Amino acid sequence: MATEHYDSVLHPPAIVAELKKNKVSHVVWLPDSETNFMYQLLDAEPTIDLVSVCREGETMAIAAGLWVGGKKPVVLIQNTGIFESGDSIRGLGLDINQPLVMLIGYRGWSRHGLTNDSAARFIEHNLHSWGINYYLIETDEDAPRISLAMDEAQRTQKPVAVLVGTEFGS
């Protein structure tokens, strides 16, 4: 019987490798202190352009513009940013059939106990209400789920979420 190792870590190189494998052209995001390791790695990656925003609600419109222009963007924001982005997700993701992968920091979530943070408690309900499928990643071994999400987004021509259930290791 296989055992699960929840003490494994998710490292930025595993994420970047999946983005490169899927020929992602841009990462649209609101940088924060929790994603510093990811920022440094993406900033050094010549095949992926970073597009910083001031508010999470801007990410969907910028990603839609890049997609219409023939690029392949992903969005990287926290779950709290998804709440702010709701109307953009509806209007620009769902209504125009944008095949967008959203990498969402699952702030406040813990598989090991009570989840007190309302941002963590509400995110899956919101994704369900919008009909957005999602995948959970917590370790480097989970990173290939990004490819599953990319494939699904292309196949369905709809947004798909990847919930990042842990902080990035250095």
Contents of the next structure:
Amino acid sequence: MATEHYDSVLHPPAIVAELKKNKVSHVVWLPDSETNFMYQLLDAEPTIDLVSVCREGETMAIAAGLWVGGKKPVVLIQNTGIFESGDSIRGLGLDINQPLVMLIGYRGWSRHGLTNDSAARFIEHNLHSWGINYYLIETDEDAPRISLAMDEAQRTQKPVAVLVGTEFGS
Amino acid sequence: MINNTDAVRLLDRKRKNNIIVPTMNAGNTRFGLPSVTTNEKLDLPLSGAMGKASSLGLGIALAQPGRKVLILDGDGSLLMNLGTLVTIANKAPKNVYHFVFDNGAYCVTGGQPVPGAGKDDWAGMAKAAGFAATFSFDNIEDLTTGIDQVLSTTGPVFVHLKVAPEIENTPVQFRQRPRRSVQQAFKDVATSVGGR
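Can you give me the structure for the form predicted in complex with the partner chain, which would complement the form predicted alone we have just seen?
Starting with the chain above, the whole complex follows.
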């Protein structure tokens, strides 16, 4: 099925290009509706290994193991999964000073008024409570913020989040 | 039943230059791996983020395919992250050896029974999840005899150990603390494997 191409939105190739530019070795993820077009691209990308999990809290722990073993992982989950992952973010992100970039599908995000989705209403408060800085990406032009997040994570030796507003195919 | 210290001592003796990720009783500072280890710089004890030792071990195994990773899990811990069996089996790392120390209880909180204590078929669950091989031992003699076969089997391997509970009732603030901080343990392992 053909997918209409919108110039002012975020396309998966822009995200994958950022990951490759930053020499990301692994994407530890659980699919979500905000990043659903990325799977095929990542699956076909020979320089990035996909690690699928059953529940989001596994992702930070697997990333911690990859990191201590010398790799450069990122996590890709939905904001709902962040709520599930609290103890992993605490124990295997913040406590061990893991420079982990977490790409987070921003379910419920809208620039057009208040959202009724509590996943959107609570996520930024949640990140604030942990002292985790975050960037928002909504268009291809925003994608370089992933590099900013990667740099910040390395510089501060802390997890940094990238909230993915919406993703469109092709 | 197997004595906890006897089990970790045997695994440490067989470890060579491989990494061990112990948690709960297997990682206890008084009677777990830290009390008998011969290569602390390759030990990564996990006390926080309960349930995630196997996920941490999986990540190390994927990053370091030339080394074996021995995950020493607890039954209560594994119950908190049961999907990890499928996650590991799906990725199928040949160097993962996932031991569960089945003592049937939450020992660090006073010995309350875990759900399914005495009824769970741990090796059966791992087999059904897709592990390449599973083993089960309920005495140290058989474990001593069988451990070489276990560690020479291509992973992911799951090993069920029926272990006697070591229940702690000392208030947490009076318990023996680890010699190393968790940050230091991560640094030690990373340095030892050339990770960063």
